[in-house]
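A lone chain, given as structure tokens: the form predicted on its own.
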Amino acid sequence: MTESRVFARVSDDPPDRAALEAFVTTDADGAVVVFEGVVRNHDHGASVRGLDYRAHPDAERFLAQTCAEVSADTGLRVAAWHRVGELAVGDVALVAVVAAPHRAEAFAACGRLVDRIKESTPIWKRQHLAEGTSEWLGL
């Protein structure tokens, strides 16, 4: 049986950064890169009071495929956890983690992983603006 090199989760639970780091890190790794996507209080000049993330029923499968592709292309262990539901400013929406023997490859792989997640995982967000309106993004 082959050891898994990928962890992917879509959940309304807050991402468990420590568990993701523990999953990807081995004694051979000299670098662990963690990306945390955090809900900010603004977007394109508008004040944001929170986000509502919604996922396709197969979103976790898409996320796992994306992680597997990055792992296969880089030979590295990767992990990602995307939160769904109502999130407030300051909440963590996405954690992506990659470990590698050296920092350059860890940074490059983590950047690629986050970009691919945003491109290929069917998760959409509705921004709740301070003025009382909302708008869907990523549809």
Contents of the next structure:
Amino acid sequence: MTESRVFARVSDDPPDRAALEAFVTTDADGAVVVFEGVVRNHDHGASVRGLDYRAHPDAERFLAQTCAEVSADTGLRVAAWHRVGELAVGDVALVAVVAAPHRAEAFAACGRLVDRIKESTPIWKRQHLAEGTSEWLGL
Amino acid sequence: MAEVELRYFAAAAEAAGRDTERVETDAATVGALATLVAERYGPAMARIIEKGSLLSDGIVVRDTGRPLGARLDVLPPFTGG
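Let's compare: the form predicted on its own is above, so bring in the form predicted in complex with its partner chain.
Below: every chain and molecule of the assembly, starting with the one above.
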């Protein structure tokens, strides 16, 4: 088996951004693009207090598959870490990192990676509103 | 009749009032069992099944005519990120 070009994790722990950057970056790379998905304090006009993320037990396998597909399509090293559990406003839920020799390919690959992660990783969020109610999103 | 484990996640667990159950069914396909689940738990579950997806024995269901396996997971639309 060849050296893995992808890193994927789903866990309760805060994403280790430095570890992901170190994983993807080689001496041949001139650009490292990092996306952080952060819990914001509003949604469709309502005030948000926090988000509760839940994952399917196989979520990490699906995340790894998505990273592998983007890596195969682009030839780049790819890493992603999705946090689950109760997150507060300002907490980082997702870090996705791609390194490339030049910035245009790194930006494009990271954008595609985040889109694909959102489409194909079995993770769900429940939104807690400041007024006290909560709701599953996406329905 | 086959015994199948059903697992419900997030909003689907809320609609079913449970995370998992074992059912005896004569449904032959994943689609047929999903239809029974939607009928049993009502409009909220029907909407989740319509908008979401299914995993049969850990494999993404792309054809609801797929023969039923030992386990079926009901997944609402993904909202990670």
